[in-house]
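First, one chain by itself: the form predicted on its own, in structure tokens.
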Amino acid sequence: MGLGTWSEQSECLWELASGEGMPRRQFLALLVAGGAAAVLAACGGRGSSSTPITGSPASTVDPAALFKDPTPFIQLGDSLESRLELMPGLITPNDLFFVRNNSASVDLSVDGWSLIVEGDAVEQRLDLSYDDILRLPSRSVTAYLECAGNHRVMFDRLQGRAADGTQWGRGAIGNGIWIGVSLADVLTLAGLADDAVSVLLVGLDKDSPEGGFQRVLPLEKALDTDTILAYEMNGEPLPRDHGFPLRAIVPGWVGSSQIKWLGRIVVSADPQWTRNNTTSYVLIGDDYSPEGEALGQVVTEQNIKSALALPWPARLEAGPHTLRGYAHSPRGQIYRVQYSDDGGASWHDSRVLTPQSQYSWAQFEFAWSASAGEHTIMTRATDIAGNTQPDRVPFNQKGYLFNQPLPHPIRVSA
């Protein structure tokens, strides 16, 4: 069944579908039918992704960590995830993309603000303003950006096993249209050493771990021409949620990786560890092999997702729809998306839209049409290299890159 063997999260559920006055019987019907998913669907949406499938309130945002309005979004701590069924098309406005922070969000100015480039495998120390940064030639890139934690919650969900860390459901992750400056022409700028091979980029939150979070990037991905420095997203400049004045965008990888309120890049001619290397984005599991000085295998490239823009669980009239979604793979454009409405059994091409532009993700749609009573569609895409949603994925101790096909409760009033 969806949730595996029988487990205190099973007694969560029956605890939920039994407060709701759901006889035994039926539960353990839908459980085996549908999983968690139809159980929470027919439960009547307790146990979205707004809330946790104990019951337990979601957590409400600290006013003075954010600076954008959290209303349109599910809260969860100092981070808010977006409600896909809000996105309006291919670009996600920057007052709906979702926010992922370690600490407070950083109210920075440019006055007085400078990116310090140092290291052992750079030729000179740098010390760039603003102003210095907008006069390199810019570089624009259409790319989503995602948490690596994003649906992480669907470990706990389908496979009864809860992961560390924010229970993100589906809206971890926004597309955007990204203006700044190749990280690549500022190194040059440093002048690389010939035996450079990492470049750690930190950012100017002291308030994370490590006195402002950072990541690694090796010295081949630092130096793809599309991996930026913005300054400007979706032609304003920079929020202040989102990194001003300066933030990395490494299109494909994973959210830690892109970081924001930019302050420092050190390049070294040996691999740099971090804690956000070694213990934090990092796959631990019984399936994950350790490499280097890390407890597992790093978290770099994102993976292959697909999701019903729609509220999770959703309530539909009975009658024709049209139901739309999003898709997106690092390994190229998505090729094809396919839905199921019996568990799995068929599957069904929808219609993927273009354009889908440099890194951006896909929109989908297929007509569906609804009867009354309790269902689960499930999405599975497939991009043009030929990379396809898993069936089932392995369990790792912090939750990163979920991609099976989610089960999506919808309930159809008749």
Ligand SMILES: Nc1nc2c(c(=O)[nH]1)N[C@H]1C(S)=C(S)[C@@H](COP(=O)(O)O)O[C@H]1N2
Second form
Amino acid sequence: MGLGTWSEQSECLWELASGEGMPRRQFLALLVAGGAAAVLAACGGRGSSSTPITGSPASTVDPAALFKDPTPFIQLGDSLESRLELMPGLITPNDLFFVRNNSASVDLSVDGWSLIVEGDAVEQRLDLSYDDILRLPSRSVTAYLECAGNHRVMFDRLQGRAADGTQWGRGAIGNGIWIGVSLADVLTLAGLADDAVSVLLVGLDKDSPEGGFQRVLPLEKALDTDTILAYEMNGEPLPRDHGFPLRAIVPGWVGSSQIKWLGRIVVSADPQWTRNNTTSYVLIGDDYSPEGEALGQVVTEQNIKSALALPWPARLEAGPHTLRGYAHSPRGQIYRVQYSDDGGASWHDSRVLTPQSQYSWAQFEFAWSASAGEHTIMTRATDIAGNTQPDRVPFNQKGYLFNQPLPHPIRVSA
Ligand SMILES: Nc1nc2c(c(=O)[nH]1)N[C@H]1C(S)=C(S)[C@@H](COP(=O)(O)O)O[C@H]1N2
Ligand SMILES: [Mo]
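Okay, that's the form predicted on its own, but what's the structure of the form predicted together with this ligand?
Whole complex next, starting from this chain.
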């Protein structure tokens, strides 16, 4: 059950246009050029508009690292880790949403911004303004966004071997309602060649490695209608720290694919290899075999995880408690979350709250009677496809995708 729907107005228009025999590409071009009026005019047989699609160059980088108030976060260098215990429910408010920057947040204005679509596998180079983007059919997706390195510190804490990179605990994740345009529509507008295979998304954070943080999506994921270029986050224009004016949302995939401050898309008939699919965001270690030009296995999807919405370590008073947490899987809804307070000897079912939507995380809760002393509680999620959290994750040098059940320390006072 997905929450994503075509906006009603665009859907009606598209029904009308396709009924008139109009190809999707022409429909999108008319929307960009002249809005609904142009589509209606063309459907009425008055011919198509030929307004050129133009934009202007990107604006400059602001050296400030971040814009939002860092107070409610765990601060890790220039990154902000969310505190799960502050999450008010299913949706993570923008001011509590984690931030991961590879350089600094960029302060762009829509006036100076445009999105370039180019490459050897598109028919036409596009230069789309913010208004052009807003005129395309909108799509809403509720999805969690998680850094590939979420839980990374646990390699050190639970396996005794520290991985490279920001030592994230459990809060490099948030769940949002995103509104934007399907990347597939933008690619269709540019005219996708039959031999296109890879889509590179490039950010405008020029101080980032490679002069603009960038990552490649294989064509199949790029064409998934739920892969969107979002301009709205939880009912507000995308905040600056989250990529204003436009960012990619790639449901279920690692955060590093979800490029913020998007400025350029390069579509190619060849695979494209850049830093973020060769040396970074690849699993490097004895248990992972290299692919293509990468040093290891390229990280694409996230994996199934669960975590308690408590501080680490937690402090509780003796007596009855309802403990809550979050679980998510890129492979389908959460079917079950079990917990153990005896080191994994016995497991009990928690209550998974419904309804769930496809790419969103799920909330779970269970009653726990706290007795004075030191405890640990582990949680373990299983999705409807049968995927579950493994007892042990093979080490990888950069510490991605750690999803063993976490023994959450809890001190109970009498
Ligand atoms: N342009 C750009 N996009 C980016 C990044 C970046 O540094 N620059 N960081 C990526 C990483 S590693 C993650 S985990 C997510 C974090 O998104 P958020 O800061 O909105 O939570 O953005 C991704 N997109
Ligand atoms: Mo990330």
